[in-house]
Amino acid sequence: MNRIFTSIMVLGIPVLLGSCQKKDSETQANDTETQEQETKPIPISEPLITHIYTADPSAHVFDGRIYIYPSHDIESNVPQDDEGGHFDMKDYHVLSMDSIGGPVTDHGVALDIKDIPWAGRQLWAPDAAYANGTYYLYFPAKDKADVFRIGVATSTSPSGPFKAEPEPIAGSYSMDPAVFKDDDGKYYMYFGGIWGGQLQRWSTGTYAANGSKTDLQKDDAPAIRARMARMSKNMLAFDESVKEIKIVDQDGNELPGKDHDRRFFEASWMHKYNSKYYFSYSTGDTHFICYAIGDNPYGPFTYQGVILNPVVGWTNHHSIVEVKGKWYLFYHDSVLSGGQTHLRTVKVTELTYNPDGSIHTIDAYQKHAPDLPDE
């Protein structure tokens, strides 16, 4: 009997130890998973599509349907550099949906770089407009000399395909075009971006090939200004010389270069609310989407605050559109790709105005982990 008991004990100890070790491993794994849930950002919105990467969404309502004109991120295996060489997009897709939260249609390739006669590389953030019975796609690309210009392509359909004009818009430069239609039917383009967007190289009105990469060293000078111009009636050209946009503080002082949390960097957008002009933009290296308000399309615009806090990924780029009486913010982040800065996905969330016309600041992520399931 003692021999049997001893045998059972000898055979049972490894099983018991194995069971304890298994529980310890499971506990450790659960602790690790809980820690990851606590540290991993929990988005407030899911990507509109996941079969391709998209970024820089410009949203519009055309004929009652929502159309989104994003960049199409790809893995092109271009080495990363501080001027964005790894953002080597080669075509555009158009997305659409009947309602926010509804099914999203990818209409496929709307314009390919090989069909743009003047373009060399890098199809960055686009925008679109409708006028004269025609849909216009505005896009930046580096020309054969590696200088960013802004081109235009046309279509009879908001989803394309689009046919590019043989030359870029005369007098255009830099990137991130955004086209705004005012209540009087006039259209204006807002554009520009420093660093990789080359805006700092146009300070004299002529491109400086060996100019500074940024203006970040000019802390006490006014920050480089975004650009804008009224569009011609045919929407294929500027109808005036390019203007600079002032962004000032509440005391009327222009924001200086060192004010990295408020100064313009890139990603212009214009919308109108309660007869006021809302110019919004990205602060670039500090990753905020901010806004300033003015009384006319040319400004000056007085800084008001932050619309969107920084997102996962280096860039922050947006658009704002009214849909059926509600306002929405379209934006992107890099959560789906695990934080790879050049592989982003487009998202949307509701935007809320306060009674005084200010915009409620949005955080793209919940500040707590989800409740764990009951054991």
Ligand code: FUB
Contents of the next structure:
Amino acid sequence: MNRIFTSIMVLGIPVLLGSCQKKDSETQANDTETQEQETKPIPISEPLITHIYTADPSAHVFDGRIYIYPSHDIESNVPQDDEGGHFDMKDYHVLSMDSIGGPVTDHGVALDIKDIPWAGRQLWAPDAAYANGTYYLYFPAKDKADVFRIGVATSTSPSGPFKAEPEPIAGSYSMDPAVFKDDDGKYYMYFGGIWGGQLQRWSTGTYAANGSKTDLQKDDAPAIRARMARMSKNMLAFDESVKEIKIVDQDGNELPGKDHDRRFFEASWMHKYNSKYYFSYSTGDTHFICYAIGDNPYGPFTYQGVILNPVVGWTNHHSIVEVKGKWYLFYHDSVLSGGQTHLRTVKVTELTYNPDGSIHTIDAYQKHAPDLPDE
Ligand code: FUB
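Got the form predicted alone; any chance of the form predicted together with beta-L-arabinofuranose (FUB) too?
Up next: the whole complex, starting with the chain shown before.
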């Protein structure tokens, strides 16, 4: 009878779930090599571009063309730490394509940190929106005091170049902005992230410079909440006070801080499907992209499940967009750089719904279950 070996790749580390009978050491060495080859992740999607590293893709369809607003990863030689110092990005590029699978255009530098008057360092995950005949690029950066703020820059073209406003958005803090347009024409920004995103330092409403570097270590209390606010008509300001987003379980109980597999960490995204509001996000240290569903843009949102399993590299980040009647998940991983967390590549794959509105969980790698010959 053939023996089935099942192997999985978790964050680039091969894990073998089968075993074979005792063999001599040379055969065992060959087997190990073969198994490691078999357990190398086989990505389901190829990088959209390979000439630069890109991450955190926010995708939109503007005027019939797909535009992607990613972070531009670079090697900065800053050592890795819990605060993400190694993500030391200095500009943004915009990518575009006519259709999923078609050729991808890199439009070059759309905004450089030296042209953002208030920014100090670290251009992290951006997003974009179109309103009032103008394209708006929203982006997080640390200000000169090393506090994350969210800025906005404008352009007449979806591919830029963008001109930054002189100050960050008043009342903004933390990072990972995602701007959602509702069917009634109102825009909302979702944002925030813990650990390097500094959200844990805003628990009193003002920034605690010496606050925790990770979370609040209050395991049984509700997890730190993502933030959101409606945008003003000119898209340059919040039109209301910043609100906190509740994510609850099926019994209506808010997810606690200790629920690392499900609680919010960073990378907010909002989309609407069949009149329901889907709030999706990364769980950070457990590396999932999850989603929760609500009846309005403010929530509460009820946790539903995993959209994307962990990818190669520490971070997981995504956007969801409808293109010509099909839905797509844009995401990134670190396969191209050999697993280097700060050097990522953006990718896309189709996303599908079940009839009840739940989303099929995506695994970014094919799994192996090779049949071995009889002994
Ligand atoms: O790219 C820098 C940070 O890594 C993003 O802001 C997070 O979402 C994570 O992907």
